[in-house]
Amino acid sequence: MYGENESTEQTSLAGFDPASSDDPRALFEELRKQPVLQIGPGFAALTRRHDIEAALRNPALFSSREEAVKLGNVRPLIPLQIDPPKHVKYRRILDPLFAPRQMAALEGEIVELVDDLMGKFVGRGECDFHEELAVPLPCTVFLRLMGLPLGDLELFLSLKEGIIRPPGATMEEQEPERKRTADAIYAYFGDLVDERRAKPGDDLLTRIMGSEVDGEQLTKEEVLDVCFLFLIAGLDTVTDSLDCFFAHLAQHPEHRRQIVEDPGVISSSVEELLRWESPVPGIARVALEDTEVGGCPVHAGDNVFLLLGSANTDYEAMPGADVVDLRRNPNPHLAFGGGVHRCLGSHLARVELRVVLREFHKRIPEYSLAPGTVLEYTPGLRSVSRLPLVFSPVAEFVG
């Protein structure tokens, strides 16, 4: 309840970001003492799993539309910022392209990419895992999927950073860089769509452009809005997850050894580390009507932050959620969101994460943080800017 503590909560949470906390689980436990937190004028956060699940299942009340989050885009991002019933049209086109079987077919290629990246550092006995594996892997997978030149990797990384982590301490200060970056994204993909219409390829972009629903293909603007979202999601969230996974494993050798000694635990380890770390700590919605959550008011027009990380560690809703269990099954975490807007790329992300856990530990079973390392987690999406690991050099690398 807000009650007498409303002004105190606004003050204590102003400017706070769970993603950058050294221990977000402890923070979330404290936040769950209230079902709704007023974190500023017109901004609220839901903290408890039951309430967050209900909000995810109710887009008619908690909408994902454009007002929920502004990223420099001039139209709603597809399908994220489109609610039902129109949302169904886009998912009917996109879901089959990202189905589990389609993504599983990419595993061999992803293994090769991981082998190539590891081959550059296994003989050194050290690496910056973030720079040398977590960043380039998902970006390269994205470029290959979309049929884009690998030489554009650095360009895409700069575009991603310009949207997700632009310079500036406030949204207002960040807006000019986001707008400049968004214009560059639209221009790049606008030219690319024109090229594909003239000369189709064997790639995901061509398949998106050629898909039909009720006899209609997507317009050029709709394709651009899909590409804008794919660039952000495809280039950052897997990087964030890999950073969080290996930062945890480097500091918890008992969990690392469990994966090394029993590779059969890798699939469930992916799910558990997604739950525990919640690299996307929360997602934004906008309330379309006045309502109450846990007896606390939420007003129409409020921006409502659904704290997925808090839901994932809410041990009152899910007994045992306050400990890491790499064999947890079932594991109904919300790391990929839920409801109609559940993450479109979740199956691809899982393949990439499983492959890295398997291939890395097969070749480098013993590693730790470089001495003196102090991890600094990034705001917004939980990641690290540096993740220096040390290990015994591998004399001969066999791919």
The other form holds:
Amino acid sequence: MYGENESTEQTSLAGFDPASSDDPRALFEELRKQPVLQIGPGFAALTRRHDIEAALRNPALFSSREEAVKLGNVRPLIPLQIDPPKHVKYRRILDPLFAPRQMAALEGEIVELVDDLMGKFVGRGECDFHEELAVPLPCTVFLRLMGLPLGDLELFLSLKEGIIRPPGATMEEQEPERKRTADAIYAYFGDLVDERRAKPGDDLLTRIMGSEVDGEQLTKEEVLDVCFLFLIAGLDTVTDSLDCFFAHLAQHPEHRRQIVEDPGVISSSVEELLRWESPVPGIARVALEDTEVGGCPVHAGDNVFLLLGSANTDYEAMPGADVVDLRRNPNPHLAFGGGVHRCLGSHLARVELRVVLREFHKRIPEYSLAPGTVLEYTPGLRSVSRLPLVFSPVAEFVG
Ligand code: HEM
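Given the form predicted on its own above, produce the structure of the same protein in the form predicted in complex with protoporphyrin IX containing FE (HEM).
Below: every chain and molecule of the assembly, starting with the one above.
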């Protein structure tokens, strides 16, 4: 157990990464034998659902402030790296802009984007789902929301990758690229904020800049700290989810058929596949005081990972959590986190995921992995580097 002398079992867990595991559920089941894992000096992970929920509800003890995760930013990311009570001020500004009704209004536009992207491969009988749909869709949606030119797509993708997956095996090796990318992000959004100040538009950025709490607007630096977070929280996570969903469905024809035969199951499928795949397998916190979890000590200053994927499949806390049930309802999963920092973009993500499940299966009801494909899941956030699918070419109607 954590805090005892390093046992062989603990040492062998060093460097574990549930995101890139071929079978994260089995790994999580193994990890849950201990409530707290020591994964390195000053680094621990909580494995069990009740402990993770309690930590999410206690930001005064398990804080998400800057020390919890280093992403190249020079100031805390807003609102993620701000503790309550100040955190409330930012969510009061941002929540209404990401409310379910606002996001539902984007559905028609997202359908068009998905149709356009699919139009490039439906007639071919094969595609790389990752490259041709999962990557471009969320980024294009974001550019549209912020009122940015679609020609910035490649730039945006490289900025996101430079923070999330910079080259190098260790944090130290990755540091220079993260730093360079962070400078580029601040410069890009800095120019944009100046432009919008001079000439406001009808877009999310203008609305964020114009929102007020207690009679005060956000400063330029605060707007930049929000934009930086959006870029890394709102694009990759949807790509990861789409990759995980379609990798699962391509290998589980019984679930794919359920969606094709009854599109009414799509909403609950989104929740269930988010739970089962947990594309964000863990999130970072820093302990602010000495404490105990499940009888194991956690020390002030420790970096503590909350293994959301493990909480989501902890069948001892949630009976039946070890099987996929696309009709599961209620489905109190933690794929979007929990507590005050629960995902701001969950309603946007849900619309994107629902539209892709519906539109893809309408046009391509039968598909499978290209023969010989071995899926390679990425570390950190769970996606695949390639997702080659094959299907019968669809003849497009040209009217
Ligand atoms: C399926 C896709 C998504 C997943 C799985 C996901 C997951 C998460 C998780 C687990 C957290 C909690 C982080 C923590 O507590 O440390 C979070 C927070 C956040 N997410 Fe998402 N996210 C998704 C999509 C999005 C989108 C589309 C946006 C768009 C802006 C977004 C913006 C945010 C923001 C701003 C926060 C911080 C909220 C706060 O600190 O109050 N996310 N997300």
